[in-house]
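Let's start with one chain on its own, the form predicted alone, as structure tokens.
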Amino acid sequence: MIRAMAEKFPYKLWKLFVPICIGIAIYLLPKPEMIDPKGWKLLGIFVATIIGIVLKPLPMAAISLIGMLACVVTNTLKLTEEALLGFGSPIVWLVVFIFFIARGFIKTKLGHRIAYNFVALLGKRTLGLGYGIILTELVMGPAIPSNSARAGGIIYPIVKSIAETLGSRPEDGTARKLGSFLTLVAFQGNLIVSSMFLTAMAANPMAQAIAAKQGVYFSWGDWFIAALVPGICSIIAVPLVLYLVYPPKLKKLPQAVSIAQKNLRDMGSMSLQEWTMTAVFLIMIAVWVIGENYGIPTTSAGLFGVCVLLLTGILSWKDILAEHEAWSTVIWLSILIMMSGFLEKFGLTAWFSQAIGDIFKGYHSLIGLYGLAIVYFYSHYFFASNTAHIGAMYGAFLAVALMTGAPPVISALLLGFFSSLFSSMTHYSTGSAPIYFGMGYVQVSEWWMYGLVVSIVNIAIWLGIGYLWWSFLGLM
């Protein structure tokens, strides 16, 4: 029995000495002045807690449970008053009302004959689906202002159905034959399109409001004509080298097409439950379209929708709570985003906006604002939000580019477009990152593996092509 426990358990261990040791590495550290004590300690904290998120010596949520149980015992944050207060977060409630109402998709069957219908279309190729996808949310992207709403209302459901109608399910090892790769396929083009559109995605316009006050002004065009050719080539490029670098294994779909056109012809005209699933979809796409003008956030739409599925019963009480992915996020992205909008009240990104602006004051303007650039898009990883993180290092790096020389314009917009980008790479970094990854086709090794390649990809193509356009547009 002992030899039993010792063969089973060092690994795991060791999976979760690593994290700790390395968060008491970074406590040790030299603390620079400005930065509260606290913020130090939950530094270490939130880094050992990533850490120990990719190794997975326990469950993703196990481990941020663990995390906040250290936030507290360590001092660095009260239970009540400031390590609950991420369970609060409207993201974490909207992610978890959209979960709901995918189960409502697969229930009515709606979502399998959008699935079929999409097959179709485009179902030749896992690549063309991997494509028609990304149009979908370029479609959607002008008029939703919400990358959460968009994936987890329209695109999660259809990725789901369609992964499930052709044979691949995470529970049965068959992940990879598809919906892997159309999992990854529909976030980046969920964060390409957010880039393209001031209205594509809420924070954006949070992004022009900072500009404004520092006396850089851009419309919504300005924004558009500035990422057309840049953001034409990510949704080319991406899926292209996802295809490449994560292939699924079912290329090409002979008989997909035939398939699901029978399929359809057997489903029949649509059911009661179908048109009711339909006009829920339909409402709560209005109201994410026009909501915020009227005052009606967003996830109030989600939370009407899962509350007109219960009345319906399309929805009972024993799917909602059945969907343990939906629980389990609560608890992991409630207590990240707590720990990283701590990091930020507590002084860190200040520092650090500092610490980077002081590096790049003395360098030529285009460096300047490159490397500002590149530093404010993997600093994302410190964060949960993109609302967070472009009220917090925003404004600043925009101040440091504008020091530089760099061009007033671009500077602003070149900043906006990372805002979305830059949540490619974690499994935590913006809304509809957990609604994908809740989808368990990805594991979190390869979602930060593959987001890292994506990142770069983005990084090559925005900063090269897009120097190209914009010194073509007058803006260099």
The other form holds:
There are 2 protein chains.
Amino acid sequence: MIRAMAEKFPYKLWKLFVPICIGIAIYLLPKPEMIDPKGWKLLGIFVATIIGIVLKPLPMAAISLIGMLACVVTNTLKLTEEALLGFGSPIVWLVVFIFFIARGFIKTKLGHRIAYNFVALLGKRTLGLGYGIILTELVMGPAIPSNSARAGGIIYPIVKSIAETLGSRPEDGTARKLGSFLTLVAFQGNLIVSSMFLTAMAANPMAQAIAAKQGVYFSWGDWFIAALVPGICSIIAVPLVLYLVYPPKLKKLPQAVSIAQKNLRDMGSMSLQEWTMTAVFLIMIAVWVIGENYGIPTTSAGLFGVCVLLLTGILSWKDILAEHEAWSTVIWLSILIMMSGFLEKFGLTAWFSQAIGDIFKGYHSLIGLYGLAIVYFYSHYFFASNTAHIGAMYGAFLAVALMTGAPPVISALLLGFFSSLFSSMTHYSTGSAPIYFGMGYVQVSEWWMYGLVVSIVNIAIWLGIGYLWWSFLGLM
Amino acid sequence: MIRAMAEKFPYKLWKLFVPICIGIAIYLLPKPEMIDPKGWKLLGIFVATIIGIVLKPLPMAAISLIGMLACVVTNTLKLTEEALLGFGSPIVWLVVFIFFIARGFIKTKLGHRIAYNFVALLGKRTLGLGYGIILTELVMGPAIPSNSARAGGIIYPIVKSIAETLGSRPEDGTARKLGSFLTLVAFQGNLIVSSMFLTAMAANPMAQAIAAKQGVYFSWGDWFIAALVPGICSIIAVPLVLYLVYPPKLKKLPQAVSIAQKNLRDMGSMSLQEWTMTAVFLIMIAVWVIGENYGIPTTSAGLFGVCVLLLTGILSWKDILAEHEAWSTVIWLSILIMMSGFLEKFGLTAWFSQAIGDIFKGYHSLIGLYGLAIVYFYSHYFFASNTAHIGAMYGAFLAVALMTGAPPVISALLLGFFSSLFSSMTHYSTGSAPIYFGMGYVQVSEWWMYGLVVSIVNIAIWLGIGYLWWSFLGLM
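With the form predicted alone done, generate the form predicted together with a further copy of the same chain in the same format.
Let us now look at the entire complex, which starts with that chain.
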């Protein structure tokens, strides 16, 4: 009877019960005194939701809704005053608007035109394409302070168009030909570039400001010089590592260059719609470059882009409704951002920072700093935003590092670099993650596994080669 | 050249420019001193958005996004801290969850079963079906204090199933056969029932509390007795009027009863999925009936329902993504609720109440009360929630009415009754409006036109027959 009922379910029941049991187990662990009882419940629900997302008895958005329901029925969060507020999160709507705008790129064929040009230039090998994508990121990094805008507004439509143009699609078994590899290279490249310039990620200046409050000062140039060598090493190493552990099935693209050149000739000159799309694109970039100075949020540029595409008829509302990935993202990303925000609010992060501080206080400065940095890095599993993570933990961890006698400037910078690199592991880590994840070329389990691999590579480079470079610079 | 470009647009350009010009014209009118300059800009944008929604150069959700962009670029609202917050509105998510749950009703065929039973009982004439729907509302009215929950969770899936079962669909030209008429009857019936019991609409007790602060007291029974006669007259008259001005093409349903009976026999006994759906349904009703006492928001019951349907596999995430009307509603309803909220915040309503108060202060008490009530009624064009409207204007209007010497209790009650009836005019007026509108059987222009007709009928009944009844009761 039970087996008969269980077979009616659209998923294996253990995939549902394992997360629930783990969530309850966490809740039953002794609660540290300084944490709000609601926070302890929320930790259990958050971990259960994440495990549910990875085991995937149901699609991610459904699991997130169930996680939200769990918050409400356990009296952890109030639905109307607390839980629903996540749906107003600006990063969610930036991601959603960018999904829509990318559809405009593809529909007008501007995306294909850019992709063909890209392939015509660099398309002999898949690895070359990967490096080309990161180089494009690198050129824009200093000027566009939102990693989500850079990834989503510019690189993502290009990557999507390249993959589709060369016959790799998420739905028909051709994902691994090209698209999966390019997705992860573009995503990880986005994070490395974000860590290399003070102005390449929106929250980097926040780290700078928090450090300054503790009497540690560094400039744009200090950041850039210190990040230069480990950054270049990461840019070289990470695509290579992904190429080895997660290889594209198409490694060489012998005819790609000539096909791309032929297709470019066939396309002829730009259409009015392509020019419109280009104009929207350039205005959005302009807002992302200079908007920060005028207090214009990155999401506004996205809203502007979507409205122009609707007004000019480049996108119809039907096109927008058909962007199912965007609508799923509204649900799951809002809920994860909301939960992660309340974990901080309920004192989880403060408790965690203090506990970690107690552990590392007594150690030698370098061990202390490196230990802190690694814990800081991996605690990003619990965050859905770089800004939130920096706001919650950067100050506390820097203070502990300074107490152990670690060199101040490099302590502040290292935690700053890691404040972008730590997003490598999950598909909800920072704005660019759900965008690339939403392309559908990479499964959740793959995203997490290769994200973990990349995190180890990055940590080794930044703590190893970084050490040599910073010693050479006289910073350590 | 311009004509050639204009032809490329997916709509007639005047439909875009008329609302923009009206919006600018309102902005250029002399601003009353007490209003925040931002509020005056917002009024222009709000009116332009509404006119845009009615003229419909683009679908409603697209127009709403453009309205939100207008708020941002004119520096009227900040995107991230103000405009996006509307997406966390509980009523929006109640509506969205209810769209999903209705899909479960239809998918499990429970909706069809209930519809067949309904038709077997009352299905000889379309008008009879309409009255049957309102009677069902009437039975539940005293017990379910959320008009959205009652309409969306219970009546809406039944109406949708009846219309589809009897061959009337929004998309294939058969809307006017049956569905359009039943939609408006169900919607207007929902409002009349909401006005008849203190506990039939969530904000009615709020009116009671505001009145009590001004020293005017009335009980559940006072409300019910005073509403009884005009309420019954409205219940009889409104479907008849709609039947005359917006007639269903199918007036008699000669075979409907026998078809329904045959189909019920063919369906056999309830499936496991139907029983699950029934259980979800009953639990939701239970929460809506008693939840108010325990502070459980109506939206929570909706979230619960959606999660159960997902967990039991009755709904897949694909079903939910395919509910395009729900996703459009997320956009347009959130934005309209947000704008309407800020109109109040920026002092528009306070100014309006004061200006109206000045006009009516000198009049004879009955003329004053009736004038105030009518202005109160039609000002709901500017509101997307009964609660917001009551909160913003009920107290001020009641105070003016008392100043003119109008009978206190009936003044408080009349404004209370109108606090539900005034939602008849627009498709964003109260939670049940977007739900029924979302069925797609009624065009925006029809909704507004027949809404206006019904508003006149209701005002005539409540001020005319109401006067006689209240005089008879000794209240006037």
